[in-house]
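Taking the form predicted on its own, here's one chain by itself in structure tokens.
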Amino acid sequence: MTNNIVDFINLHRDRYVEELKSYLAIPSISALPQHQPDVRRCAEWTAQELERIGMQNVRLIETPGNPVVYADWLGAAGAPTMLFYGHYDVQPVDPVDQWTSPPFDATVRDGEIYARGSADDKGQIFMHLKAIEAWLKQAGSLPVNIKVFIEGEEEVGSKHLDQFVREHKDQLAADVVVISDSPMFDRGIPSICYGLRGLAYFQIDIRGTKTDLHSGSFGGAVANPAFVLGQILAQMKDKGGRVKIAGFYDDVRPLREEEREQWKRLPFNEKRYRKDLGAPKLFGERGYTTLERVWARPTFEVNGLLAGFTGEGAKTVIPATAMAKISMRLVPDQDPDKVATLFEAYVKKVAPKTVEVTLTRMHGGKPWMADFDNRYVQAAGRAIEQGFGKSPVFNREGGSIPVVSTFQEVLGVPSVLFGIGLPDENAHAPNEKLDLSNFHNGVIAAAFLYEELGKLR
């Protein structure tokens, strides 16, 4: 790659940050209906930026939900085609009072930019847009064919995405998918992720009576839905952290000893990890290390609870209803539909007849794992090394990106996870942030990635 492309990127560092602030200012919260106009405005902003930097065939493609942003540049004759995937929607910002600065007023502090969407996923999308811009402005062309595909429903489960990919299979055809929506292994340790957990998500609703009741007048006569919910949830795991749902582990792919040995050599400090989390003590499935639990073992977690009176002071009431949000992270070769069915059967088994129980399947996604010695992953590793000045480590990630499995099944192509976030980026939490040195090194690494992929003819 010619030096003038790297020089162009370095010269425009400050401009990139100001442009990114404009992108982050759009409150594209897909989970909240009142932000629907903002979600569309963000899609339009993304399309306008793609057009401005020189991409071709830029358009919004309507779906039953939020629009997909598409663009391409296919002028690299004989070179492979890379499909870049990202999402322009963001998570809600509650609790707002825990943000140090307003969540949509991007603020730079100590070399990091704070805003909702900075790491997940607008900052990582923007990294690629700036790398594309540098090539097109300085070289007049790209060394690889690129299709850009950015959706607006990832944070609500991408419920229309599988259908979209199937219906636009020919338009999205490529040799490799590149996704930047994941963290590096640690600060100063760039990485390439070759595995993701899947997901099965539920809502449990419990009803005991038609209205809330006075706990003095009716206490002892009816079951308390809040208490029953607690009892049901308590039966989901044993004291060693193992999930008790019958058949839950039947399809779990065992960890290879070679992989376990590689992970032991990674620079992971468990004491610092615990301290950074603010946890008195770490807890997880007995018999596995922390990295193994997070990357390669399935989980059962309670994501939210709602029941009864939660205001200040006292109100002696037996709530009529109780609700919990549940997520199960899955690993190869678990199937989310099968696990969901097992969960439903187990709840019906342990729930008492004194309440009505309703289980609602929310969203889910399949786990994914690639061979980290395939040529596209290795090309990404070379690009990371040129952008960050050190070779990456190879790791899995505990989170889920359901579309990765869809790309593999429908398009028949491998994916490369090319993330530059950090484990402490607070994605989905207050004070989400992106390290700006990682962002700038990531722009350079992305520019090198296009060149490395272009060589794989």
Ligand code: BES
Given for the second form:
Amino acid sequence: MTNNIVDFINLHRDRYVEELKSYLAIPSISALPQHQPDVRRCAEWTAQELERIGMQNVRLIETPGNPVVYADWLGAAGAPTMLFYGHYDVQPVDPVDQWTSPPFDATVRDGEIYARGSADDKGQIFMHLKAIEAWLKQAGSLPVNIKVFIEGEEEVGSKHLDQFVREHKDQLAADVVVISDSPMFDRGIPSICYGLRGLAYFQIDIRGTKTDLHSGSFGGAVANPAFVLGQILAQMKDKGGRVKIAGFYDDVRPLREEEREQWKRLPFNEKRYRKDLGAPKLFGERGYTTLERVWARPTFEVNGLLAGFTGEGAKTVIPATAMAKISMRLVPDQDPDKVATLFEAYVKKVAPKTVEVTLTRMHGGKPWMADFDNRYVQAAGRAIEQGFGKSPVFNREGGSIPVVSTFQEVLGVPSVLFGIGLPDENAHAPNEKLDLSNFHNGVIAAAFLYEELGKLR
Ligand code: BES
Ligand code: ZN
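Okay, that was the form predicted on its own. Show me the form predicted in complex with this ligand next.
The next block holds the full complex; its first chain is the one shown before.
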């Protein structure tokens, strides 16, 4: 790559950070209806930025949900086409009092930028936009054809994207998909991710009586929904961390010995991992290592609970209702719909007749796993080496990006997941952050990536 592209990138570091701050200032929280206008404003900001850096055919395309942003630059005759995917929506910020600086007032401390969306995913999108900008401003062209496709519903399960990709199959057609929406293996250890877990998400509502009751007058005469909810949840996993839902493991693809061996060689420090999390002891399915549990085994988790009196002091009451949000992380070859049906049947079986149980399916996503022995992944490896001074390790991840399996199925091309977040980036939690040296190295790596992909004719 011509030196002047790297020079241009290095020269503009401070500007990148200032611009990123404006992007991060938009509270594009897709889960909360009151932020709908901000979500749209964020899509518009993204589109304007694409226009500004010199992309063509910039469009905001409506879906039944939040708009997607599309742009392309297809002037690299004879070179392959890459589809860059990301999401401009972010997670809610609660508990907001635990943030050191306001979530939408991006603040740099010790070389890290703190804001909701800094790592997941605006910072990682912006890294690509700046790499594209460097090529277009400095060379006047891109070495590869690029289609940019950025959605606004990833954090709520990408419910409209599957259909969108199917309907816009030709518009999105490419030779390879590039995604930067995941953490790297560890600080100083860049990685390429070749597997993601899937998801099935539910809300459970339990009603015991018409209204809350005096726990003295009625305690002992009726079932307590909060207690019943606890009993139901307690039946979901055994002491060894195995999910008890009948049929849950039927379609789980067993881990290959070879893969297990590879993972054992990764520089994973379990003691440090536990300490960093602040957990007194780690817990997970018996018979598997921590990395295996997170990357290759399914799990059942409670995401939130709501019931009864939780204010200060004490109140003697039997709540009329109780609610839980739960989710199951899935691995190849589990199917979210099938697992959802198994869960419904199991709850029906274990729930007592003393209460009314309502299950609401929220969102889902299929797991994804790919072969990483292809020339696009190799090209990405070379680019990462240029940007980070180290060749990447190959890992799977425990998180989900629902559209990735759709890309595989509908577009039929490989995805390269080149994420530059860090495992301690606090995604979805207070004080989300992005390491700025990873960001800047990532811009350089992305610029090299386009060149490397362009050579694959
Ligand atoms: N960036 C994450 C996906 C991710 C997380 C990849 C961790 C690798 C490691 C993404 O924004 C995300 O949070 N996805 C949701 C999807 C869900 C709502 C369907 C997730 O995993 O919870
Ligand atoms: Zn996320």
